[in-house]
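Taking the form predicted on its own, here's one chain by itself in structure tokens.
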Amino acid sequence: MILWIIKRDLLLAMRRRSDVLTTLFFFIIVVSLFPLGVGPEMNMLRMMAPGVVWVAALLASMLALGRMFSSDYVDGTLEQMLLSPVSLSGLVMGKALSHWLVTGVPLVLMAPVLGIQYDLPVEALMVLTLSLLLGTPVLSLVGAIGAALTLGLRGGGVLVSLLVLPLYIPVLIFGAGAVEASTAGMGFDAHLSLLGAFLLVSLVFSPWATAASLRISMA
């Protein structure tokens, strides 16, 4: 059933190029707006580059985040998976799991070229993409709570973002923080291990949190 879930998204978000092309534009304008507004100084812009790339992929993800649940709810088919006796918690990982392929993959593939305008070094450019590897994924599962808890709201939107923000802070942190340190010849072990164990915390929790904030919403 997950699979046929992720199937099933992925052909409509192929139906749909335009709002997953809107979310990676978005991701590259403004990861390669910086290198121009900031200048050519290099020592600076390695810096500022995890942080810049980080910040820029944790909004391209947040901006999908309304439509992970809203096509269903609208055509109501959200309903029929609700009434279903398949495990409602593995259709949500489903659902996220399509979410990370359509927004948070290109993201990961992008990273590393985008890099390349900050002088970023090669290990420094694997770290980024090890470390959006492991990231993304939370992403797509804390939010799909939120996604669910304001479904049908008016200002979802907004209020979505308000929820899901306090909790990617920590992915935003170790992220950043990981790719700082293998520029900086430290060791950036702790912060990959630590997003490892956020994603496997999620991976356990999100798809039940997630369940029972639809059932909240459709009540």
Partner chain sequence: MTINWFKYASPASFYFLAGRMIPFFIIAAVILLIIGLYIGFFVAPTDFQQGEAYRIIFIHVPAAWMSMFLYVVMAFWAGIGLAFNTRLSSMVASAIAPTGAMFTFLALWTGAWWGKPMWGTWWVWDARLTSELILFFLYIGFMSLQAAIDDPRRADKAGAIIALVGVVNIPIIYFSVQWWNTLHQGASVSLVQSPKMATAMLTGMLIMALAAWMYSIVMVLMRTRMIILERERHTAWVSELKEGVSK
The other form holds:
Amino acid sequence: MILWIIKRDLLLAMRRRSDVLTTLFFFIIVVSLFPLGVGPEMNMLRMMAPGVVWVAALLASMLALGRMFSSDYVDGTLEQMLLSPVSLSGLVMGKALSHWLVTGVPLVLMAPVLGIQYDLPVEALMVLTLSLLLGTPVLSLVGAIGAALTLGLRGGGVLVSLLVLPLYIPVLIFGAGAVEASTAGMGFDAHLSLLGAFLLVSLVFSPWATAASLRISMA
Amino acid sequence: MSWESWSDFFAMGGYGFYVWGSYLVALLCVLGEVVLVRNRRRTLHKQLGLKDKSSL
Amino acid sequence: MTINWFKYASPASFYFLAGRMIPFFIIAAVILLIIGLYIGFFVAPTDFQQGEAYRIIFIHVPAAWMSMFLYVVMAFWAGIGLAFNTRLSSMVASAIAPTGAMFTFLALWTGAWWGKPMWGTWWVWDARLTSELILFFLYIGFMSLQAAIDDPRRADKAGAIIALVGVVNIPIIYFSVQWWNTLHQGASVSLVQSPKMATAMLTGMLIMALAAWMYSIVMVLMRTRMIILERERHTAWVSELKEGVSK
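Having seen the form predicted on its own, could you now give me the structure of the form predicted together with its partner chain?
Below: every chain and molecule of the assembly, starting with the one above.
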């Protein structure tokens, strides 16, 4: 079931490739704007890089949240899904995972290239990619709750950022912290394990909370 | 009693600006909330045609 | 001695009960406030380290306590409303949010005005200050979500979910911020109160906290009464109220 949803959503995303590219280019542009704002001092940029890349990833992943359920909501597919006998949590999990595949994975793949712009050493680039790989699914899963709650509301796009961004803070802290620890020559395993823990917790709880939110929003 | 005079009290040992700045804003917040709640109550009672028996 | 407590879970009876209780809580709040301020300004001695500036503590700490306590209470009632479909508890939850947000703002504001003379800056990225700021965002998110939804039952339930998700996240957020803060220890900020705080200071602070608590009860009861009226305006008991046959 989950696989079926993922396959379907990926197919739909491939038909509307511009959406995927918009998110990716938003990420690239935001990261590239920072040096223009603060100046090309390499030492400072190296220090700022983890935070900048992570904040940009947060914003990019949040921007795409509105699309997670809205098109299915508009054409009535979502209502059919709610009525179908399969578990709604599983369905939601599939939607969140395909959201991650469409918006998160491109960010993970792009991050090392952007890290080079900031002159990060090779090890830090690897840690950055790893931390994004563990962290971005959490963003999609937590974001799904916000997307489900604001479904069909006017001004939902701005509202979702208000609801979801405070909840992203732990991921931001430990994601950027891992990269900082590696540039400072300290161990970064603890950060990555914590990110992994966040991922497991959100995998367990988020589909359930999102399913409840969807039922509320569609009632 | 640690105050010699009223001006001593208002000076707060040189920290008057900060102490009274905090207390003033606290007062404004509380008053503002009370006014907002009472306004909302008045319009509601007007809409429903209730007589405002008490000011609570 | 069998009082049917569930009677008061109906909005109509709660409306009248709350109306009778409000005056007592107002009196309690005013008396406690006067005693608290008197102790705070005239009994509590000057702090030997911070001089008179520490007197901000009498609003700062109660405001910070109330901001956290009210969020938990709000999430609790919202959760009850979601689980048992009791309308009244959801109404109480949405009545709590503005007062909670007000106390959060007050805690941040007084924190800044205390920080300036003591640490030399209006704001430090201290773990407690940062968490309080995030708490403020959570309150704002809860209120904006409820404001954006027209259907009151959907607003109640959606608010409950976001409040509960917030409550689960608060410890995680707090510990990550704390950890982040120890890593980035910049200018040393050690405003740990000495354990032997003068008893008068402690008493004043506790009484002010009680006053803040009573004040919150008054505000929440008043707001709940209005939410009840707004939502039940087409019911029989409200139209009886209009004709003036109410108790």
